[in-house]
Partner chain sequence: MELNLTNRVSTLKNKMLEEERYLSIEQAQIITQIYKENEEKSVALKRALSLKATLENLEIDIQNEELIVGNRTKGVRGGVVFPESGIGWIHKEIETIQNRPQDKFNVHPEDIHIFRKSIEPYWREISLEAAIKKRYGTEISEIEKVVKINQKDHAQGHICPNCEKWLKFGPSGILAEAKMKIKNASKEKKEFYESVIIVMEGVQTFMLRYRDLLYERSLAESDEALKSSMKKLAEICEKLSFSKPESFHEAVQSIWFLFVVLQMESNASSFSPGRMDQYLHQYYKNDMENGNLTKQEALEIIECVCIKFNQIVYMRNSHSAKFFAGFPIGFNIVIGGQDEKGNDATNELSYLFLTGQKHLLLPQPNLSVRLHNNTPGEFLKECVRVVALGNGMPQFFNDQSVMPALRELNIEENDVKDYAVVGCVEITTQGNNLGWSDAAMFNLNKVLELTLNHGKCLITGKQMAPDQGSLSEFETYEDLEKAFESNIKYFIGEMISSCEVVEKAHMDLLPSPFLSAVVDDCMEKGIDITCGGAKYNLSGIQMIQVANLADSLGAIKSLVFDRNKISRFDMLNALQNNYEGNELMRAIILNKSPKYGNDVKWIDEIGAKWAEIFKSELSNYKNYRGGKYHTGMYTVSAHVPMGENVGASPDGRYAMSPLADGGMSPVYGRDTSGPTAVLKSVARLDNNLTSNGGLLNMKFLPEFFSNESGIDKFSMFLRAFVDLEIPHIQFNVIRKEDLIAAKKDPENYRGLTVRVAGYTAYFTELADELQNEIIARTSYGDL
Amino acid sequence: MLYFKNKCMNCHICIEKCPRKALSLGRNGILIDQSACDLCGICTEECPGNALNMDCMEFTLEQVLVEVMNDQPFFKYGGGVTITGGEPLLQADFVIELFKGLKRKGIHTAVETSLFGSNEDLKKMLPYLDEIFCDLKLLSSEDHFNYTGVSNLIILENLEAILVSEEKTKVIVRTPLIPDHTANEENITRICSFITGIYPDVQYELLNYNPLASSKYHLIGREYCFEDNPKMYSVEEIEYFRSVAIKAGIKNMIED
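Present the coordinates for that one chain in the form predicted on its own.
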């Protein structure tokens, strides 16, 4: 459930109509208790300003394939379908069947994944992929747990498994540069040493920090990790991080 403050008319009808009492009035407008909300949709129907909306819709496999085929004219120029998230491995059965359908139609396929999911599901998915974009944010298990709430053991095991598989040339490992979290010489060096130790010719990419992410947190009533949102890294700063990666053994650096 998303809340768009600029559309809110301050009528508070949504609060009155919510059967789960998941909505309340806060200092900056409507607060959503996501743990109490069961996504019944009553508030979205009752809101006169359309300030409350779901962030997604449910589709059947056939409906998704119809949507994809609407864009088929673009695919012959190098396009295709990338399944991202969230985390695609959390809906592995659906995603695998979708990839099968796409390959039957000759469509290029890719997935963006944190690799935090079942190794068995990942193995089933690999044969239907042309490209695999994998996030590796932090190599330190302690830091990973502190920042994300989960261990990175599954991620590292899955990454190693695909970097020794026949699909390893399809893999691009990516590290998002988050100030004070992932964007430092020690972390990048450890990540690059780890992945090149498994597959020396691994493809690697550094993703610049995206300050627009803060708006997504506000839409669901969560506090952002930065009180003062940092700016994107400069060209010179990105070049420095790339030099760190190359020094740590990266041969195939993906650049924008």
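For clarity, every value in this text was computed on a predicted model and none was experimentally measured. Positions refer to the first chain, counted from 1. Just so we're on the same page, rigid core means the largest C-alpha set that superposes within 1.5 Å between forms. What changes on going to the form predicted together with its partner chain:
- A hinge is where C-alphas change from fitting one rigid part better to fitting the other better; between the two forms, that place among 214, 235, 120, 56 is 56.
- Rotation of the smaller rigid segment with respect to the larger between the two forms, from C-alpha superposition: 22°.
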The other form holds:
Amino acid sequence: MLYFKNKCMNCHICIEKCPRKALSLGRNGILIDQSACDLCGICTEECPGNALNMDCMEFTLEQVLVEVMNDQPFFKYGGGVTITGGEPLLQADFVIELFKGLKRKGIHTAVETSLFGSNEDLKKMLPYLDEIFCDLKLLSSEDHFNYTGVSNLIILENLEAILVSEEKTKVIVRTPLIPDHTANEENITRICSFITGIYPDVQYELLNYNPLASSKYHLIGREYCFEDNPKMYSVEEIEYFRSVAIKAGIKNMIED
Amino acid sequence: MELNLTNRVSTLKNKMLEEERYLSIEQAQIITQIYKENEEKSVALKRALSLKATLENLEIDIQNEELIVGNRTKGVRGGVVFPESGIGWIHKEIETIQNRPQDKFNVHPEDIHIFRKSIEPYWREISLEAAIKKRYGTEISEIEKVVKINQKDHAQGHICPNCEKWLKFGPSGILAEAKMKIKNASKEKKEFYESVIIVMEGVQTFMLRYRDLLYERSLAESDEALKSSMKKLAEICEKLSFSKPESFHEAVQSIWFLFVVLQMESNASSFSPGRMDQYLHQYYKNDMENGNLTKQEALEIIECVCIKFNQIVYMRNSHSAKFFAGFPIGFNIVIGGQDEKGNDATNELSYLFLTGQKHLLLPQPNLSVRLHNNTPGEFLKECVRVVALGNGMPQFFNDQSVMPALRELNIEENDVKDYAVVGCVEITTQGNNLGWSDAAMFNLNKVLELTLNHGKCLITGKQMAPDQGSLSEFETYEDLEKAFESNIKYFIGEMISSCEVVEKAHMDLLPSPFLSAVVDDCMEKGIDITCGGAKYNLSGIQMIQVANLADSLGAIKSLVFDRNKISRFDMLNALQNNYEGNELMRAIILNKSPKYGNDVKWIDEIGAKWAEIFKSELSNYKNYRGGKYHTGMYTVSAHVPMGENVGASPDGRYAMSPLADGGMSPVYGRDTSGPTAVLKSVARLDNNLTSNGGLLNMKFLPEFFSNESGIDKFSMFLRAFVDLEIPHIQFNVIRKEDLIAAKKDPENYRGLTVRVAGYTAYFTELADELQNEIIARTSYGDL
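Next, report the structure of the form predicted together with its partner chain; the form predicted on its own has already been given.
The complete assembly is shown below, putting the previous chain first.
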């Protein structure tokens, strides 16, 4: 459940209508007791200003396909469907069925994954994909554990598996540049050496730091990793990081 | 080969922009004198003689760098006082026009005196404006908050002349034609041909005066290159006076003379050159094949005429200048499209016009592109690259939508294929049409307001329409629909009577022999264009605005009648109080009822349904020239003043605030499902609703166009636009100021998305400092 304070009209209808008494009035507007909330959605329907919003919605396979096909006039010329995070591998069965359906309709498919999931599922998904975007944030297992809470062992195994598979040409490995975390010469060099060691022609992309992420942290009431949100990297800085990657063996650099 | 912006062209552009603008009463003095000297003659002859005297006597000027000469005032961008159509507003504003906030014109103090003493008194009772006021003024102002009747104080314009005929015959050829036709003509037709002869003789003299001036100035010019180009141009002017153009340069000069004289005769907003890349192509091709012209030279000539299109402006009163800022005059050039066989017509000139636009980035010409299924990919991309520069041009028209709509009006197939654009977005056939495309704007939202409130205005309480009850009394949604339909019919009837009076006054007071000579079939029939001489005689009525109407009726249907979330009484009460104290209800309306522009079928279809009802009622009438009425959906910027007339509306809009912009666009900030959903919604409006023109405005941040992959995506988007048979689209690149406005006023910008490295977010949902950062990096100042 998300709460947009700037949309809240302070009518408190939501508090009144919530059957689980999960909402209350705090100093900064509505407080959501996420553990009491059962996501029934009544408050989001009643809230006049749409200040309360579900972060997610449940769809059946058919509903997703209907939604996708609304854009059919555009698919004739390009575009398609990308399943992205959360983590698609965590809902692998659904995602695989969806990709099958999309392929039957001739729609271009892509996935954005952290690769933190089952190798079996990943293998099942591959045949239905046209493009596979894989995140690789940190090569040091220790750093990875410290920042994300899990080791990157599974991720590296999965990456290796697809980079030796027949689908390796569809893979684009991406590293998001996060100041003080991923954006340093050593990390990028290690990542690039690792992936080119498996598949020398691998496609690689560096993503500029995305400062918009902080907004979402605030919406769900969580603390952001930076007190002072850094700026995006300049064209020159990005160029520097790219040169590091190229020096480490990248031949196919994706530029936007 | 890289094509350059030459020094000559930059010099001309800078000189034009540096020159001060003045109000000009020179032509008004000439016209007044001719009218006084010829009191006994008919209006048609007086008009012809006035134009001839203007062509012979008006002070002219040139710049030595010019490759294309001619203007209707000595200085550039002069504000011409044109007494025959109406100068009531100048009488009121002549002192303040130099200090008004928008579109200032300098005024020579002695001109104020002459205007007051000898011009204004003569025309006070006999101008077009005065005649219409006398004949039907009360009736027209009775309905003005609902229907804005246009062309009450100026000539209609919005015409594409037959440029091909002009190029083929020139003034001397048309003069010969008139002399032949006059021999066997009846008495009243004799007068028409006589007028044509008079004005064509004047045109010849006008061209020779430029020859003389060019020769004279060339003698004093020390730069040999300039001297020789001036002499060459002098020869061209002379040749055009007695013969037809042969080279590309001659043809372009000939076309510019045509438009200067058309504006001299009518002072109208918009005469359009139409498909210049088509009718000039033969000249270009011949010159290129014979080695007489290089691409760079052709481009320079095109850029010189494009600068010229900025030198004639249309001076508006201060109210209208606020809404049509920058004195737009609608020299609309349309490139691309299809030939008579339906093959793609894009050629090298089409690209050169795009390059010219890219180099100059001036407000005129209004550059339009016709797209169709076989538009070449490279041309499409080049168009998008020019759009990316941020001045909204070119705009795009869709053959796949426009042509079927024209066929439905029984336009002949060759004319359908050859359609062009006049004014802003109005559709016309070329060279044979008095489309009267801005006959009136019909405010559907005002009619709904009156229907909901006993026929009384929510702002003033005045009874404006028959009392059919009110929202509190309608038992069902269908009852409301019935009353609404009956009120629409009532105002259509009132509107038609007013339009007829206006057309009749134009026939009586503004016969236009020069224009008639270049619009088929006036010469054939011997009938002036204002009297129905043209092959096609249409009248266009704009429906204002379907987006607000769909959202309003949708909210009433869903929240009041179907879901009982708001009572009829409460809704009416909120509207009467402009939502004061009803903020929660307004939020429910904004957030809990779907809106047009989000690919929600039932709500989009409400808009389409009422537009169909309007159109079908209108089709029961014929205009005063015997032609059809048809409909358009565009306001340009009139959504602001039209909104000022409308009280609070059931779509959550506050009283007197703007309506949706464009004509087919969703209400500001109500399209929150992305650009593809907007196209899908707009596509639900049938083609034939916009045979007079439609306008869809979409806004994007510059970063969406910043690289080739962005350009590709826009090209694909335009391909889908063609398939969806939407008549028109234009892209505005969002500027810093827009983002600052969005930060202050999130409600109107809810659909605005920003992109950061492959990630898209709603701007208004971002935290303060992030908004600031995006504002900081969005800048178009350096282009």
